[in-house]
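Starting off, we have a lone chain in the form predicted on its own, written out as structure tokens.
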Amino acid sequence: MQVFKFGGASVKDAPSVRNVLSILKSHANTMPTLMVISAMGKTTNLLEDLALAFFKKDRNLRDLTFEKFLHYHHSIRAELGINETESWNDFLDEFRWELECEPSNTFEYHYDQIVSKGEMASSLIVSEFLKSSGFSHALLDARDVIITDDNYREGNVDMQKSEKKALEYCLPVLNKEKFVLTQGFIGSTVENTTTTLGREGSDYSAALFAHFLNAEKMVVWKDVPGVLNADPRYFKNPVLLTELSYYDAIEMTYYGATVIHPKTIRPLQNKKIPLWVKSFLHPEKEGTKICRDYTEKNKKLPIFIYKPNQILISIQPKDFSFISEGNLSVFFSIAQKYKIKIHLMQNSALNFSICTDFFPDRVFAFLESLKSHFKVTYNEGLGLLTVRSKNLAYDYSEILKGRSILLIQKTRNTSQYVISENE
């Protein structure tokens, strides 16, 4: 069997979800297929919002986010001529009860049931386009078998248990079906409480299937034509990478890559699955793919990968001693504390300093907590340049032009720079 992963990008409105079925009647149709749904469009930006109002109750924010989620779905259906329905019914009416309560619990716990709704709703439509269209398969909820704790927004799954349910609910709608549709991004905790498993999770989802299924491959289908050595949103004239190896697919998404979740290639590693990433506009081309072993012709092409968003935060001991092990213990705890990633860090004998995304509710609190242990100074506005190749001489003078370099460190074959983003 196979497993399908579609993004938001393909799915974000009615002749996206056309497509999606004419990939399945020319891609999925000589092996069983679990297919794997994200939210649609930029819908879990708006259902952050929502939380967001819901949870400082803000009424009129969160019944005007509301109609938008309600009128961008409507339109959608009405455009692939699905009627209304039970279950559509059902899941609004279960959306509308739990957006009239108080909040009673954590924003992390609020955020999960509201933004996981945008998962149920993308996989009910496609799923009813798909029935309407005499497509047959199974709709199946991926809470039934995606099993995590309630570490909410960033679920830590329970493979054991995952697994055993993937082969209790999967495998035997697989045998029965041939076409299974299920979402990406969530989970659920052993009390049934929805979780997340972070941004852009479903990528993740589809390889915690792939793996608990013993799938032969993964597909991605994005609105690329595959993984490409730079980002053309800051890189002119990228170029395609074929193949890779899950090493260097790792590093990349470790560094800020975003055409794959970070976290999706350790569960296919495992069982050796090769993932291909394919451009769901030219779904006939053959994209790249991901596997332990790949002969890549162009192996000697530099990568190049921008995360922008960052800031670099510095701490110094307020007794002017120098950074040791204690001190260093104490800044990850913290760090640790506000789930603060750490993309770069170098240290001298005075100083610390690391490079992170810049969320401000998470970085201010995290600042201010440093400040009761140490001197903090910090800079924003800033992006963190990557280059991966095995060409030390390689010239980097043109990427680096105009910019501010505030820090820069090298290995044997990376070198980071954390520069500004408007010079």
Ligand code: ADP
The other form holds:
Amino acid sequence: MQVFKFGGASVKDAPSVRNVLSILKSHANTMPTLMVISAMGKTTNLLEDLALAFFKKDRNLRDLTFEKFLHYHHSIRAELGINETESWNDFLDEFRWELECEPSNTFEYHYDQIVSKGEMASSLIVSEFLKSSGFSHALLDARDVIITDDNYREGNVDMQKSEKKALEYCLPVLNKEKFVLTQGFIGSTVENTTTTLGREGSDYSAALFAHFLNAEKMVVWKDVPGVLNADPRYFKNPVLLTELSYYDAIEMTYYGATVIHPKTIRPLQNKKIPLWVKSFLHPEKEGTKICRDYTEKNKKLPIFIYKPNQILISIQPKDFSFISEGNLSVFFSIAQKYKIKIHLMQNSALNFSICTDFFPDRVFAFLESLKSHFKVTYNEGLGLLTVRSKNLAYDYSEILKGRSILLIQKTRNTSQYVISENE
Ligand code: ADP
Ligand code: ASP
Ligand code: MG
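Output the form predicted in complex with this ligand next; the form predicted on its own has already been displayed.
Now the full complex is given, and it begins with the chain already shown.
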């Protein structure tokens, strides 16, 4: 069997959904296929706003945002010619009912109950469209398979329990129907409470299904020709990497290449399942194949990764002592408490600096907490440029032109620059 994953961009409007069907007709006919789908377009961002409005009890904003959700999905349904259905109405009734209740738990809990609706809506609509087009399939609720703990917004998957469920629920349906549609990004606790796996987590969901079901291959369908040596949003003329090792793919995603979620590769590598990154705009083209532990292919190409929206935070001991293990352990425990992900760190005798994503709510609470132990300074409006190259003499001064560099770190194959975002 094979696993396909279609992300938000591939189902952002009615023509895109039709395009998915045409890819399925040409590429899902050779073997049983399980397809993982994300929320449509930018729905997850919209639902994040809805979760916040709900939690803050801002009824106007809540209703306005819910209307946007309805309007967007209804216009796609209408354009696809899908009539009102009982399942869709039931889904909306339940959603409305949930939104009418008062918040009764943590924000993280309510976030997962609301934001998961994006994947539920998208899978229902695509399933109804496939049905109306005569494409035989089964719709499976991913929450019956992907079992997590109750770490809301970033559920940790229980591999053993989930594997058991996958074999129990997916295999018989796959054998019978040959095509199964399910949601990415969402899971459930053993008590049947919905959880999510972290933003952009659908790639990871697909890899989990591939791992549990011993897939022959997995394909993620993207709006780019495959994995490129740089993100086309930030770099001119990037080059397609035709083949990548699991190792290089893990490194790239770790440093911030957002084309695949960082957690995706491990479950595949573990069972030597090849991952294809292909374009949903040109499905006939090869794309990138990620396989094996090592490959010489494309080794000479430098790889550029850019993470925007960074903040550089530095601490100094208040009592004129040096940076020590004791200070650092206090620092890291505070970082862990505020879920700060450290992308780069550097220390000197008196200073310890880290670069992290600038999520204002989280970062400002973190800074406040640090201030009771250390002298704290920070710079916002930064980006983190990572260059991976065997050839350290490679000239990339063009990319850095006009930017001020706040910090540089180099190892044998990797150079990192914390730079100003726009000059
Ligand atoms: P999905 O629709 O599956 O969620 P994403 O939008 O998350 O897909 O991933 C595709 C995007 O990843 C591309 O549009 C591109 O801007 C970005 N990207 C970042 N780094 C790379 C890279 N090295 N190669 C290709 N695309 C990249
Ligand atoms: N819809 C979720 C998100 O946008 C998961 C995903 O698309 O991978 O983060
Ligand atoms: Mg994505």
